Each structure stands twice: as C-alpha cells, then as structure tokens.
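Next comes just one chain, in structure tokens: the form predicted on its own.
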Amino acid sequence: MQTVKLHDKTFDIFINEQQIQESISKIAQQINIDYKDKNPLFLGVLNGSFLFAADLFRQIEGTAEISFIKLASYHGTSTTGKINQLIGLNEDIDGRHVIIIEDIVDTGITLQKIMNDLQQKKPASIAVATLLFKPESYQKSYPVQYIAMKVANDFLVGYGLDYNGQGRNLKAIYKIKE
C-alpha cells in the first residue's frame, strides 16, 4: 500500500519493510559485538517497540533476556509532555547491562523518565537502541548508541507506531500527508 487512511488522517509510505529489516540487522550486528558474553537485559518500551524488539532480539547471539515496560506520553499526533508509567520493571537490574529498546526517540522526555528510574537500580550500564531517531526534536543529553534510522520531525505510523491506536500492524512506516 502506498497510502493508508487512519481515523481522519492520510499517510504515505516513507520507509519500506526491507529498509526497516536491513537497518535492524546493522544495529543487531553491532550489539552482538559490543555485548558478547555479557548477558544483556533488553527492555522494550511498549506499545510501540514490540515489533522492533522482536525483530532485533531474534538477531541477538549468545545469552540475553528481554522484558517490557509500558509508558505513554502521546495523545493524537503530539506529545503531552507528561509520562504515565503503566507497567513497571520486575527484574533485578543491579549490576546488569541494560539495553532500552525504543520505537522512536524524539524529544527524549520518555527516555529521561526511563533513564532516571533505571539509574536508581544500579545497572552496570544502560544503552539505548531505537528504530527511529529525530535529531531535530531531541532535547536531552542521554546518548542513543544504536540508531537504526534518523528521520525528520514528521508524524509517522506503522511497524509498531500508531495514530490513536491504529496503524501498528502496518509492515512499512508511513508519514502523515498534510
């Protein structure tokens, strides 16, 4: 599909399925090198990261674990600026290497909340892997070590990203059509 309609908005294809998978493979290879023999804990941020987390985690070699947290900061097509933690971390991360899996890093507000919460639990290290990174929107100083793709500050849906609950199931990523 070149164009999709979700609720009252129309979206055009922006990144196809093959481009997504190739980008994920590149960062998976680097993570495999960086975390060889370290048993990292991957921490997926729901709901958006679930497809990216699954595709990335399947390419991780060696011993690793995965868990999920759920936070929300969006309503419609814009961030609310307020983070609501809905499901928390159940694993003990003291001394563990943690890799946060995000679908998209834009302002960094959600990432800041996660980093602040995780740092209190004394992990050995914290890294961030994101499918999409919006450098023009990023307002924080936390490093984002593993970036599959950098994108402009457009509203995107598909491959886990949604518009008011719709579009997560799309195999490609679509950009809002103004």
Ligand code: 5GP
Contents of the next structure:
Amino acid sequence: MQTVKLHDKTFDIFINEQQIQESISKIAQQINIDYKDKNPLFLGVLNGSFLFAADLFRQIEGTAEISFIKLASYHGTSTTGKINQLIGLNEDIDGRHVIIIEDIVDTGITLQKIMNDLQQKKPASIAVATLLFKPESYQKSYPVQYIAMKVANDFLVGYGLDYNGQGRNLKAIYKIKE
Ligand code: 5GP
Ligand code: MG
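Now show the form predicted together with this ligand, given that the preceding structure was the form predicted on its own.
Full assembly next; the chain just shown is listed first.
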C-alpha cells in the first residue's frame, strides 16, 4: 500500500517493512553484545511499542525478561493539574539492568517521566531502545542509547503508532500528507 487514509487524514508510505526489520536487527545485535550475561529486563511502553517490542525481543539472545508498562494520565487536584502515573510494573527492578522499549521519542517528556519513576526503584542501570527518534524535537539531555531510526518532525503512523486509535496494524510506517 502506497497510501492509506485514517479518519480525515492521508498518509504516504515512508519506511517499508524490510527497512524496519533491518534497523531492529542492528540494535538487537548491539544489545546482545552490551548485555551478554546481564539478564536484562525489557520494559515495553504500551500501547505504541508492542510490535517493536515483540520483534526486538525475538532477536535477543541468552537469558532476558520482558514486561510492559503504561503511562496512565488522570486529572489531579486543581493545583497539581494533569498527572501521569506509571502503571503495570509488577517486577522488582532493584539491582536489575533495565531497557525501556519506546515506539518514538519526540520531545523526550514522556521518557523523562518514565525514567524518573524507574530510577527511584534503584535499578543497576537503565537504557532506552526506541524505534524512532526525532532529533530536532528532542529537548532533554538524557542519552537515548539504542535508536533504530532517526526521523524528521513529521507525524508518522503504522507498525504500532496510531492516529486517534487507527493505523497500528499497518506493516510499514507512513507519513502524514501535508
Ligand atoms: P514525547 O513525550 O517524547 O514528546 O512524545 C512521545 C509520545 O508522543 C509518543 O509515545 C507518541 O505517543 C507521541 N508521538 C510523538 N510523535 C509521534 C508521531 O510521529 N506519530 C505518532 N503516532 N505519535 C507520536
Ligand atoms: Mg510511546
């Protein structure tokens, strides 16, 4: 499919299946080297990362574990405003080597929130593996260690990424048509 329509918007093919899988293989190889014998705990951030997490984890060799977390947003008091709470973490990460799996790091605000929460639980280390990274948009100084693909500031869908709930099942990644 060269073009898809989701809700009111049209999207053009941008990154095909083969390019996605090749870029994932590269970071998986690097993670296999860096985490050999460390029994890393992967934490996939739902919903967007589920396909990437599956394809990445499939290529991890040796002993490794995976679990999933989610940022649930709710309204706090009028003084606290909107609160994002990390939910779903049942594992004790004290002393563990954690690798966060993200679909896309844009400004880095979401990632920072997750990092802050996890760091309080005393892991041995935390690294980030992201399918997509928008360098022009990133505002944080925290290093993103494993980047499958760097992209410009365009709105993308497919391979887990959605536009108002739709498009996650697309096998390729599509870019919004201006
Ligand atoms: P950040 O907090 O880094 O600015 O944004 C991270 C979140 O914004 C992602 O997890 C994703 O939900 C959303 N996001 C950022 N860029 C895109 C994009 O190009 N497409 C889609 N579908 N979501 C995006
Ligand atoms: Mg995300």
